[in-house]
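Okay, so here's just one chain, in structure tokens, the form predicted alone.
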Amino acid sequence: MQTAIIIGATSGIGRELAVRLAEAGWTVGVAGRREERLSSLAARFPEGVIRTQILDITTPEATDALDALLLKTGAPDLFLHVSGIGKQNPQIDEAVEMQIIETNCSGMVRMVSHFVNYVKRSPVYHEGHTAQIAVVTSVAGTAGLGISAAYSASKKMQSTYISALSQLSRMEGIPVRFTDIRPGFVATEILGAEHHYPFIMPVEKAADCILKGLRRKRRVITFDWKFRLVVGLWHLIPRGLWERMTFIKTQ
């Protein structure tokens, strides 16, 4: 039986992945801030399939909560960090910018670094067992979007952090494998109903793409083909030209 831990499983992609893995016979540890949502998720399955833990990644106590969840599940095969926030903020509201950075950057580093150190200490992983660590970033990390500056920067930081840890794990012989999950627009609460986004993907299809990439042990998962094309074109635009493309906005 395989085991997964999902940080940020109360809604959206995290919740859908928890359901899919549980239905496939996995034991799934789920963490998030909203207790009632975690409880309702666990209630869908026989006792012990879904194991819950209240956890707020923006607090120092989050590592203690993660340790508590690890005790409930044992050493997981898959560690999925999905938790994050994103907002359009053309007004550059400082409180909004800092909330995004604290959640997506500080919170992600807190969780992922703590789990990597757990792997380093655990004899389970040094007996030929490798942990797969996957972080949901975004195609927005490709370049800075003016209406979502902090969000774009936070996603770039996440991808860079994963890349650095991947290199470090090889240098230090840490038995982990990293996957950078880069979705485009997925129909979840994070988008907000007041905005209109192009190429929106249902969360069910997003979960299909992620699970397919994880099974293939892909280092980077970008979905779907439309966003792979967009990202490819994005890389070809010179920085000076990109910064003058003021028509790039979502309303």
Ligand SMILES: NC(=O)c1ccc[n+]([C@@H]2O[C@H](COP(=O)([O-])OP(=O)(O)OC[C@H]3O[C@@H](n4cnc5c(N)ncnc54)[C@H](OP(=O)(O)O)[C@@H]3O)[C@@H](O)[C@H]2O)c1
The other form holds:
Amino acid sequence: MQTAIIIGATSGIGRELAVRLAEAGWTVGVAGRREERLSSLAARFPEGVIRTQILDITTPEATDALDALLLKTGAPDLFLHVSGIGKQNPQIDEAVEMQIIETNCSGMVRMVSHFVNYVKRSPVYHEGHTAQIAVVTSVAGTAGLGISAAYSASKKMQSTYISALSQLSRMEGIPVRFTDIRPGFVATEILGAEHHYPFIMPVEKAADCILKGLRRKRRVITFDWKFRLVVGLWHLIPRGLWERMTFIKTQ
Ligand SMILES: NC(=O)c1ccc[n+]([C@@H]2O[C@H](COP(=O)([O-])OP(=O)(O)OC[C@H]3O[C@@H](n4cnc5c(N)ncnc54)[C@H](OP(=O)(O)O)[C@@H]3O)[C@@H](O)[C@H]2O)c1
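Now the other one: the form predicted together with this ligand, given that the block above is the form predicted alone.
Below is the entire complex, every chain and molecule, led by the chain shown above.
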């Protein structure tokens, strides 16, 4: 029996991963702000399979809520940080920009750093039991997309943060392993219905790619192959040319 914690499991990718792990026999601790979504997820499975916790990663109290969830699940084998928000913001609405940074950057650091410190304190991990920590970032972190500046930057920050923590963990002998999950476009609530997105994939396919990559203990999971190709090309584009690529719109 294995245990996972998923922060951001009330909808979309996090919810699908929770369902898939629970169906595979895992005990899953799930968190998010929407209580009714947490309850309906738990009700799909026999009692005790899904353990729930209301948690808002943008608040300082989120660390207490995470501790409460850890008490309900015990030390997890897998810690998945999926929570995130995103919005196209070509008008540079400052409140929207700040909300994205507070959720995707501060909220993610709050949760992941707290969990790494939990691993450091917890004797169970020092008996040869390694925790896998995975964060859902995005291919958007590869380059700054003009229509989603704060979102792109927040995703780059997430990737850099876990890359740095993976080096620090090795230096300090902390028994954790990190995975950076970089999806292309996935059909979930975050995208909304008002825009058209190229190469969009169903959430079931996204979960397949993530679970396969996690099983293989990949450090970075970029999916699907079309997005691996796109981001490979993005890396090669000089900044002056990138600036002129004003056709990159999703409307
Ligand atoms: N869909 C895509 O095309 C795509 C592509 C690349 C990366 N991603 C990333 O994938 C992750 C999941 O997004 P999704 O596509 O599955 O969209 P989603 O269905 O909107 O899911 C977002 C999740 O984040 C949680 N969340 C948001 N703000 C939160 C907060 N303050 N505290 C706690 N939880 C919070 C939501 O829960 P509550 O609202 O209940 O709190 C929800 O469970 C995000 O990080 C997103 O950036 C998505």
